[in-house]
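The chain below stands alone, shown as structure tokens; this is the form predicted alone.
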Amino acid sequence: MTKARAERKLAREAGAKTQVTTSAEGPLSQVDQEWQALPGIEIPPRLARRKRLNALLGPEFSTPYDILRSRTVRQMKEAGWTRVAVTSPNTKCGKSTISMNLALSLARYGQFRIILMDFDLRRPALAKILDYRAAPDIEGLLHPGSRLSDYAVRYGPNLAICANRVAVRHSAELLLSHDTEASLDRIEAEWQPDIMIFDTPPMQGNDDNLGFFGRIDCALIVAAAGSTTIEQVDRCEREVGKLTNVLGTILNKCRFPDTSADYDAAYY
């Protein structure tokens, strides 16, 4: 895994050296042109509220995701990582919503290109969150000769989202295949994202992540207050730690915020 990450880093650096340097008045680089050519989507405020996309609803709601964004950027930048998976010990922890909000918060930074992919192939959720009924079948993206532009939509200037329309049969075999590895390496080399986020299945009840996590740099674990036990979190951290680097653990769905501090989001 360490060797593969080092090779990906060298490939990214080589791609960055060949990219055309542009100014605000100058022509866009080829990579920038490819990004701008992606079909755009909008996320209306009503949909953002209904789907809990709080990263778009102002500081009162976005602060937890902005803190997560800043910590994620710092740790990944220090380690030279670009690929992060979001998983959970069990189902219904809200990992897909966390993935979407993290991507949206990163996009507001304006300094990064982000690619978000729905790799929970058994139970895809990002298309439902976005109410994106024309989402393609993401399985085709992971085969030779595919183009990201046929499978991605763009939110704003710098966030590409690869949602998924239907569940994929033999998902574990697909994620473990050399075609998937080659496709991800090709996408990273051609599109030069700063961060790739993968919404992946829970660790329990399937083996999808066992093969795939060797192809990422780190993982965030999402636990749900009231439904995920401490034993499940501990076991998940151990399992993920054997496969990749654990970036951190998020406690989601907390009904009672911590009021021990002298200020909260309203302070800002």
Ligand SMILES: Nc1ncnc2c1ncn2[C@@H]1O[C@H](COP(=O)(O)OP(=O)(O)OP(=O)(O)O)[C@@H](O)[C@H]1O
Given for the second form:
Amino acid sequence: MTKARAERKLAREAGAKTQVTTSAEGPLSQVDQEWQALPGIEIPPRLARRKRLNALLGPEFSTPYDILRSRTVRQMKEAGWTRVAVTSPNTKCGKSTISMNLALSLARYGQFRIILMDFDLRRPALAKILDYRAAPDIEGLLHPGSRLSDYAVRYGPNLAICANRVAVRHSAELLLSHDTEASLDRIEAEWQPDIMIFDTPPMQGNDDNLGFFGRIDCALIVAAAGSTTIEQVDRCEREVGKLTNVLGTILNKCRFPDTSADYDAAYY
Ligand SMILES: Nc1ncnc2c1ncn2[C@@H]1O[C@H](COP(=O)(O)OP(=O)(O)OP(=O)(O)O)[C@@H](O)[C@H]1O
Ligand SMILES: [Mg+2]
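Switch from the form predicted alone, shown above, to the form predicted together with this ligand and output its structure.
What follows is the whole complex; the chain from before opens it.
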């Protein structure tokens, strides 16, 4: 696993990765032209509010995600990582919501290309969050010869989202397959994302992440106040730590936010 990660890092460094270009700066790079050609989606403010896409609702709401974004970028860039999974010990902790918000906050940075993938193959959620009824069947993307452009939609110039319409049978086997590995490598080489975010299932109750986490660089763990126990967090951190690098643990759904720091969002 460590060897595979190091090989991926070398391959990335060897590839001539281009910076994001915008039309205001002159002609778009070839890669950015491909990104521009992806079908675009909109996220209306009402949907953003209903689905808790706080990263889109202004600084009062987006600050926690912006802090998460900055920490994530710093740690991943320092280590030369590009692939981060979002997981949790138990269900309904907010993984999909946080994956979306992290991607949206990163995209707002403007300097990075982000690919967000729904890799909770048993219970896909991003299509529902986006109210994207025509979402494709992501399984096809993980087979040889597939093209990301047939599966992804673009939000803004630099966020590609691969949502999924239907649950995938034999998801653990698919995630472990060489086809999946080759597809991810191909997507990374062709589309040159700075960060790929994978919304994944909880660690409890299935084995999907056990194989797949060997193919990513790091993971964020989401715990939910009121539903995740300390023991579950400890066990999850140990388990994920054996499979990949733990970037951090997020406590979500806190009803009483910590306002001890006197520079919370309201201050600004
Ligand atoms: N900070 C929050 N406060 C309150 N509700 C939240 C918060 N974050 C997410 N939710 C809500 O909790 C529910 C579960 O969120 P989400 O689908 O993101 O969790 P999940 O961990 O991906 O679930 P699953 O285990 O089914 O994949 C959703 O209704 C979502 O809107
Ligand atoms: Mg989910």
